[in-house]
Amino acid sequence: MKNNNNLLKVPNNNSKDAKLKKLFYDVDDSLFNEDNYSKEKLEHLCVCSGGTTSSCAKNGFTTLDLRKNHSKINLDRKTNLVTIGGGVIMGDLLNHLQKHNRSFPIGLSKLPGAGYILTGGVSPLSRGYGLAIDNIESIKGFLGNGTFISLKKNQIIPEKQLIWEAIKGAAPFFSIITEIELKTIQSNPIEIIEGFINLNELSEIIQLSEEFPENISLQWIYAQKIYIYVFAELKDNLEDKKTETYLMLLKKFPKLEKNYYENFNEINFFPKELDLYELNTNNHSEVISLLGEDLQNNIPIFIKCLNEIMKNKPNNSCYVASQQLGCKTKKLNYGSSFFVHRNSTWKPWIYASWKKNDLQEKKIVMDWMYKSWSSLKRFYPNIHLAQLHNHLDSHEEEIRLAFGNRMSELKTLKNIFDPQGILPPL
């Protein structure tokens, strides 16, 4: 345990600037002592696996930083299963696997920790390999009451089945996961079609993308301008021919460029050089992630709605972006995880940013985020809870829209395994 002599060094500026009450580096009995958490202040334990969220540290709260003592990575070359600690950064995982020509479906950023996996894990590779949670083989960790748990896929006794399913999507509310065993995939070459486009072109490309095969996915960001990535994994001659047919259709967009990479690890999505938005260390931010099905005939209405949102954005640091799901994410593990919205094709997110300590701008920016969310609900009615927002007024609605018909089961698990409310609240 450590007092807050130094600020927590994490990628998220909100959390980095927080003045901690205590800082733990390992899981021991004192962590589960309810006297550490003030009920009057609704205080609970914050957990940092990678430090990219605004919920991994808060003023006056205790943080458990898993990165120091839970960051081992071990690949079994016989099974190609990799075991990682709960504090492993996704970029480090990819670097380790690449030495053995293996990979894992991480997201657009290499900075998140294991929280990326446990809350779902949407990747440009997800259409071909499922969500990150679909690739979990076993876990170890602790329930909120301090009980050690060790669960392995296909060896789950009936009494532990609900815990296993809930860990895949809702782990942070009732457990601390210190070790995860994952399936890995063969590392294959990647072709990227990327560049700036206009709104009309985005409309056409979204329509085209909803017919993509499972090895191709679309990612886009609308900041100052619109930038897209069409991501294609090149696996074999038969699939490459089908891939080439679809990628040929993108040749009609003159500003798009083709780039070839030996593996996923070489790609740097939305790099700073593009100057798409301000990556300002003097800013704080919040992100809300949505989920919805194919847009189909609603694409023109969606584009009009998106244009209105961007016209009204309060500063150049705010943006809207989106990733594509579908194919395997709609088929794998249906009903056996707490990522309940398996019919989703799109995961857009709204990034709201303001000058830290400027409360007036923060209010304006957050109002814009909520209004934008309200406008997009008709297309994307559900939530992907990639970040916990129990400090925001929207928390209860986000939880309800994230877990849907499994909400009552999650509340039951919370009551049984985190009776003192040590972990983030529902």
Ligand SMILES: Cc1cc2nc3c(=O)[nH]c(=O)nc-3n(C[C@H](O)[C@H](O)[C@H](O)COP(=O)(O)OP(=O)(O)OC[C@H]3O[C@@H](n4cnc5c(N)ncnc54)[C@H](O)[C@@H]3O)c2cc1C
Contents of the next structure:
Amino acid sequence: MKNNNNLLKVPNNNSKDAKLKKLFYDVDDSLFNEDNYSKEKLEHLCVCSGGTTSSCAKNGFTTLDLRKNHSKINLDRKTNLVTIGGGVIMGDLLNHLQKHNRSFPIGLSKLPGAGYILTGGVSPLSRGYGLAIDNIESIKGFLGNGTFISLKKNQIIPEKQLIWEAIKGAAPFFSIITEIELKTIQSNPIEIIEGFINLNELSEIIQLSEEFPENISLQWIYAQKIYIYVFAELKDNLEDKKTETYLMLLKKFPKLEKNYYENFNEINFFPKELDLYELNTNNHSEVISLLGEDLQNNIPIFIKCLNEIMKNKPNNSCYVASQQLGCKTKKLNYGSSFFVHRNSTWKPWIYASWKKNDLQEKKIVMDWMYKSWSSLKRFYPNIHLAQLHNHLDSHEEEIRLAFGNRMSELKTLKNIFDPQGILPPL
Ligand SMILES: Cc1cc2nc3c(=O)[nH]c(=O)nc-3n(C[C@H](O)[C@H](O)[C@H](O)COP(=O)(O)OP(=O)(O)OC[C@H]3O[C@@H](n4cnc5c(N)ncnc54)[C@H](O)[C@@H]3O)c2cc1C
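Next up, the form predicted together with this ligand, please; the one we just looked at was the form predicted on its own.
And the full complex, kicking off with our chain again.
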């Protein structure tokens, strides 16, 4: 344990500015002592892996930073399974795997850590390989009551089955995961069709994308203007011909250009030209992630709704974006998990950002985020709990919409395995 009144160096600005009570680098018995957390202040332990969310450090709270002592990566060349520490960031994982011509379905950024995997993990490759949680082979870690756990797929005894399923999607509420073993995939070349488009074109491209095969996915971002990426994994000649016929349909959009990458590792989504404010240290932000099925006939109404949302945007740093899942993520043959909205095709997110310390702007921006969420609910009624919001009023509704009919099982697990409420509250 270390006393540390300093700040935590993490990508998320809210967390970076938080004054910690204490900082731990390893799982230590005193972490599980309830006397170390003030009940009046609703204190709990914050866990930091990639440090990309607003919940890995909070003013006056203790953080366990897994990045220092839980950052090993080891690829078994015989099984092609990779073991990573709970503090590994996705960019380091991809770099390591690429040396052996292997890869993993990471998300749109290389910055997130194990939180990306444990909360589900939606990748541009997910339509072909499932969510990140669908690729977990085993885990090691500690429950909120301090008990060590080690679980391996296909060797789970019935008493541990519920824990195993809940780790896949809801781990942060009742466990600290120090090691994860993952399936890896062959690293293949990627073709990307990308560029700026207008709202009418977005409407047409969404319609096309709902027919895409599993190796192609659409991601779009509407910040100042709309930018899209149609991401296609190239596998072999026969399949690549089929891929080309889908990509040919995008030729009619004059501003889109085709780029070829040797592997996923070479791609940087959302480049500087988009002028995103995510890394602006003068700003604080919150993000909410939604889930919904195919838009089909609702595309025109959705586009109208998106237009309204963007017209009411309180400042230039706020945006709405979306990524496409579906195909393999809809199949249940990975075994049950706490990512319950398996019929989802779209994961849009609303990024709300304000000048830090400007409480008036924060209120306006958060109101915009909630209003936008409310108008998008008819298309995307569910939540992907990629960010923990127990510090926000929307927390209860978010967890209900994220875990659906598994909410009571999660509450039971929390009561049994984190009875003192050491970890983030439900
Ligand atoms: C630029 C950017 C792009 C993104 N793109 C995608 C995307 O394409 N797809 C997608 O699905 N998500 C995406 N996300 C969301 C991201 O995956 C989630 O917010 C994720 O929770 C971040 O994990 P982290 O480890 O970086 O964050 P942290 O802030 O370190 O942790 C997030 C939460 O997870 C918990 N946690 C982290 N590690 C552990 C552990 N080892 N054991 C127990 N609990 C733990 C912590 O308690 C914390 O509350 C993106 C986020 C950013 C910032």
